[in-house]
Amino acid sequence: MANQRRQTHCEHIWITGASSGIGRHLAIKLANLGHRVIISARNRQALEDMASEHEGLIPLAVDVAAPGAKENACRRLAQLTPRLDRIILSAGCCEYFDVDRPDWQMMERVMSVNYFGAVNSIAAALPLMGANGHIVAMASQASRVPFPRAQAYGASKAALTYLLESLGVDLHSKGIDVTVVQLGFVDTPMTADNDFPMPFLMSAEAAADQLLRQLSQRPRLIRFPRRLSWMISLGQKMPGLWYRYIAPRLSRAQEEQQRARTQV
């Protein structure tokens, strides 16, 4: 009964990255469900034209890995709602490390982003959520098993997904839920340029559409798509399988890397 509640009553709902990819679409189909929604993210004009076609779309464009950005999104956020029920971290950035030309800053960008990008909007997020509120953050399988060149996301997503595992606990008594999202490739702006193969590429519309279904019951972890996840899970338990066979196949063709390696 208690989901059935949630799923009726109109929520104040925050989510980040909501200018593209999964962010967008969850934000659209919630408005659409009748829920009062904030979409952040830096590009304050897409913020406003999705917020022009779409009703119930309030833009608040911030970036959530800027200097000040906590204060700067807290003040914000109390001034357009007295209350949010759940929150959707949806911001994410990547790039892939060459060790034949190690970018070491790389990491740092990557972390800002999607690591203490996520802890500043839960900073901003949390004095304005009650009982029965609810953290989301899009994780990755890719924090399961060593990616090729994903050092820099991979680590991110590994320690936003420790960061909110270690958070529901605490926040268990508090009535506020947490879920891990860990998807699998998804058809986005962000892997538009991927130069490898991307097995069971979902849709982001899909993507958006599968979570709307699992969210409502605010499980702990949420992972798809289901045989990424069954291949991922057999590389954790043959680790030998995974280093050989498996993640090889997942990196760029041999002649590919070798002209990324020439390119002045």
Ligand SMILES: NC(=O)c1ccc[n+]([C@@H]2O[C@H](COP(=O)([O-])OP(=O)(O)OC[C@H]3O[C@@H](n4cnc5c(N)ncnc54)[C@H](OP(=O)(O)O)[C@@H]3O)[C@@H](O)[C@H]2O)c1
Contents of the next structure:
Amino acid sequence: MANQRRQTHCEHIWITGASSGIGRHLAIKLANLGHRVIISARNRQALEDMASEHEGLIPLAVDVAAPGAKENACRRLAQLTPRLDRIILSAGCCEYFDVDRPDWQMMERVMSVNYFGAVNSIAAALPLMGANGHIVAMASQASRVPFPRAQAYGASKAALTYLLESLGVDLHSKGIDVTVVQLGFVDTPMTADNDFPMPFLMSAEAAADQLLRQLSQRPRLIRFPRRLSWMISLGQKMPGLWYRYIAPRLSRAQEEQQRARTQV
Ligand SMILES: NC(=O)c1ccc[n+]([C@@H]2O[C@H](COP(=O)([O-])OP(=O)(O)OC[C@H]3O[C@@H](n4cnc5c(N)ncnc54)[C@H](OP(=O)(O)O)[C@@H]3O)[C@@H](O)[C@H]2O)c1
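For the form predicted together with this ligand instead of the form predicted on its own, what are the coordinates?
Next comes the full complex, and the chain you just saw is listed first.
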């Protein structure tokens, strides 16, 4: 809302995955601070509804994984903004693998959004980003240790993390900062149907607030919640503990697995 717009220095920001969850909260908060925020996702109507409710939001419907996504986004971004100060890559999807009924195609689907979607978005945005630019991507703590059924999701976020870290090395000399965000469990449409325990689950609103506080410092890595991070660090140091005791407790219940199999 106009009366909530507080910040004087107006950044030009592009957020992908802005129609729901963490991306949506970030977009609205940044617009309320007085920034000009281009919001992208596939759901055009959701983006237009957001833009009509919040001053400073500019809808740009894009499927980041579609053929030609890079060229399409690049051309349309250039029509909407003279420059990009920051991009926040939040577009993502999650599908769970079942070793008993493997869907190998899923690896490609998840990778095409979570990894190649980010590649396409960075390629589209970089020509508009000068020195002092900031690239932010939503990876995940899931890539730090093996979570049950997370073969596709975890691998895609591990690849994304490496891509960003490596880009951080090469873009440093151009004055562009790169931040990898590794969150734990956040209550959004993505996690709404999860049928297993989600320790230290936090709200999307709280995650967006914490992210915004830390993003202003442009660190290379943002990782929270801290208690999940500690649990995972312990698992990395003591793999036996992770494989035998912690990871099995993050599996869905046996009866749930049985029900899922009989439903297929
Ligand atoms: N929630 C968690 O616990 C958690 C934890 C760690 C990391 N993350 C990561 O944080 C990011 C945001 O997740 P979230 O929890 O906020 O999920 P969400 O509410 O499901 O939001 C995902 C967003 O991505 C968009 N999207 C999906 N596929 C797309 C595509 N092909 N092209 C363009 N946009 C696409 C969706 O909009 P459309 O469907 O309209 O395209 C939506 O706006 C994701 O990258 C996720 O992996 C989430």
